[in-house]
Amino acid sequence: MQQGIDQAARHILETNDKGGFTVPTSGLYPYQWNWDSVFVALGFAQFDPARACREIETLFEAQWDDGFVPHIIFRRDDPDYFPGPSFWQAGAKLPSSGITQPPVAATAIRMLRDTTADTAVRERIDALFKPVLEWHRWFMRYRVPESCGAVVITHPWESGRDNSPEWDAAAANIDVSQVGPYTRRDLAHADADMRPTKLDYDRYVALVEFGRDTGWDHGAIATGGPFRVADVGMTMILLRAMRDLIALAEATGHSDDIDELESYVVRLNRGVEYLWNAESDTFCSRDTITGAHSGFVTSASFLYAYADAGTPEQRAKMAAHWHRISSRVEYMVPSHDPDDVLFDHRRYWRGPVWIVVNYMIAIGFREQGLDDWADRVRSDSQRMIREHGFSEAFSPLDAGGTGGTNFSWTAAMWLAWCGQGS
């Protein structure tokens, strides 16, 4: 069995790959998604490790100018998905989202060049380097004001995780009046009970001409932006991505830059302190223009080993959620709150499981001395896929399927992580 669950991993990865990048999964995502081709390059490097490096390198080729990183990227437009380029209007090397994306790929790069024997692919790997460096610094730049020291995103698609209820409050605010029509595409691929609502999509959009409006000025939109929440989610994992960046630095001889990422991490932990919420207990995210925090407990929250955040009193408060929620559903992590009144196991980052979120706290969980924690979310992600395949989320409740299939990150996922050895 063991052996067909692999073969059906790496067939998904080989089926979605278009030549040099990957898609998430046909029709529903058409094209190449940032932290979608980071995760993926893990999975590719279980038996391809110099398709697992252009997977990365092809994800930098639409690195702008300054430093940003999009989080689409159009190598073609395709009528299946909207908003498509034409929409955007974006991009300059190639076109693109106006809007970026978790920054996970210092984590994975600095992953691919402990694990690989290849002495080509190590220096390939070794010269994304500078380019994730800019990257990191357009964050720090532009959306890590010192003020909070956590990362601000700008539209809910930015964190990842679209349709949290940690943005209900912050998007409640934004003027959908001038939206005009438009036909939403992911819906002929997906049970709409399990896609954001027409409101969630109306906001998206409206953000999207906001970015236009300004023509993707970045400063502009950071300061402006009807939007603008500091989100727990890319702090934890871009606090974990400067400590990588700072041992990849050591590794392949940028030690100039060392001091330069010591700041931010000292930046950031700041902020890991500013999305700390004492009324919940946890870490969350906060609206920086109100001040308000969502005091949510999210599968984000517990990221915070993964960036080794805390003071050994907050994460004695995050233990108690854990035991908490743990005891509330049969597959682990949910992404919202199952005690929450706001939880839908089916309604996509409101309460499924995401893989790839599990896999960076089982991560952080492993790093901490967690192991019963470790090993309960890599044992129920391994049944969720053993049950229902490869499926884009799970319900917590009974591992049912949500949202797209044959989904290229949790194929991935299975062979990178908790497939192996089961």
Ligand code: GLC
Given for the second form:
Amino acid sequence: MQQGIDQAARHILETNDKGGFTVPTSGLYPYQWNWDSVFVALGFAQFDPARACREIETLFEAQWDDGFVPHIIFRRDDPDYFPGPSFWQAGAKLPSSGITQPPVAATAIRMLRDTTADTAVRERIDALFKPVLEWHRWFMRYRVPESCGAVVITHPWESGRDNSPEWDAAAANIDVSQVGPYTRRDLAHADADMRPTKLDYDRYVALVEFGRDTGWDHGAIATGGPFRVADVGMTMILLRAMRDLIALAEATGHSDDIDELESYVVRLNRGVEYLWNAESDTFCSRDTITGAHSGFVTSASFLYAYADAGTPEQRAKMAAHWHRISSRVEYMVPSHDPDDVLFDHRRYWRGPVWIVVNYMIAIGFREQGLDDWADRVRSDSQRMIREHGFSEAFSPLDAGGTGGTNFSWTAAMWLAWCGQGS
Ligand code: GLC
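Which structure goes with the form predicted in complex with the ligand, now that we have seen the form predicted alone?
Every component of the complex follows; first up is the chain already shown.
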């Protein structure tokens, strides 16, 4: 049984491998996605470290001169996906989107380096230090204003949590009146009740049009874009990644960069404070235009542990949420609070469990000595995959698979994490 699942997981990665880069799943997502590739690399590392390294190298092949790394790389046109390269009109060396995604690369590269004995692969990993540093600098320059210290996203897709209720209030201010007709392709591959709504999509398209009209001028988008929300997930992820990059700097002889990186850690820690909402007693996202907190407890809120963030009092409040939510659902960790009216157990980031987020949450809990919680996240993840295969996401109530199937990052997480030794 175990061997069968391991082989199936490996087969998914090999099938979705399009030659140095891996698509999240064929059909629904036929290109290279930023954070998907990084998680996928951790899966490949279990049986082919050189291929793992290649996955991250191909991601950075699309890096722009200003350090930015796009969220999608379009190596060829696929009419099955909207919005494709002709709509984005972005990219420097390769056609790409003009927005980014959660910066998990530094953390993964550090792990790959620590676990590979192959010196040739190690050298290639070390060569990634500078490109990752440039990407982190891009974030600090354009997306982490001194005024708040948190990572500001300019499109919900940047968060990786596309239709989370965290974006609803801020997205309501986006003008969709100029959006022309377009055809969604995602609905040909997944049920409509598992996908974002038409209104969500109109807003996504309006924001792409806004960025495109600036010629993908990141400074202009960061200061004048219609959607600028400090994202709790991105902030926790970048804070952790910054510390991992410091460890890499130490290990690879880049000690000259450490003071700069430490100043970024200080700024991001201020951002964590900015994201604390004393009314809901949680870390959550916050609209930088209106100052309003979302007030929601999402799976991203629990990344505080992964970021080693929060005061003892804040952590105690998060523990109360953990106990409340874990008694409400069968499978942890739902992407949205099950006690909130907007919770929808099958609709994408409004309820379903995402294995990559579980993976990061479990790392954080383990590091904080919260072993029981980490064990629960891991065993629930394992059960969902055993019962329902390598889905994109899973219902926290009955583990039913939602979205696409044969998903690369779910398979990768099985190999690298929750399927190990099961
Ligand atoms: C969806 C997810 C995003 C992911 C992408 C490809 O847009 O919300 O996190 O990167 O699909 O799998």
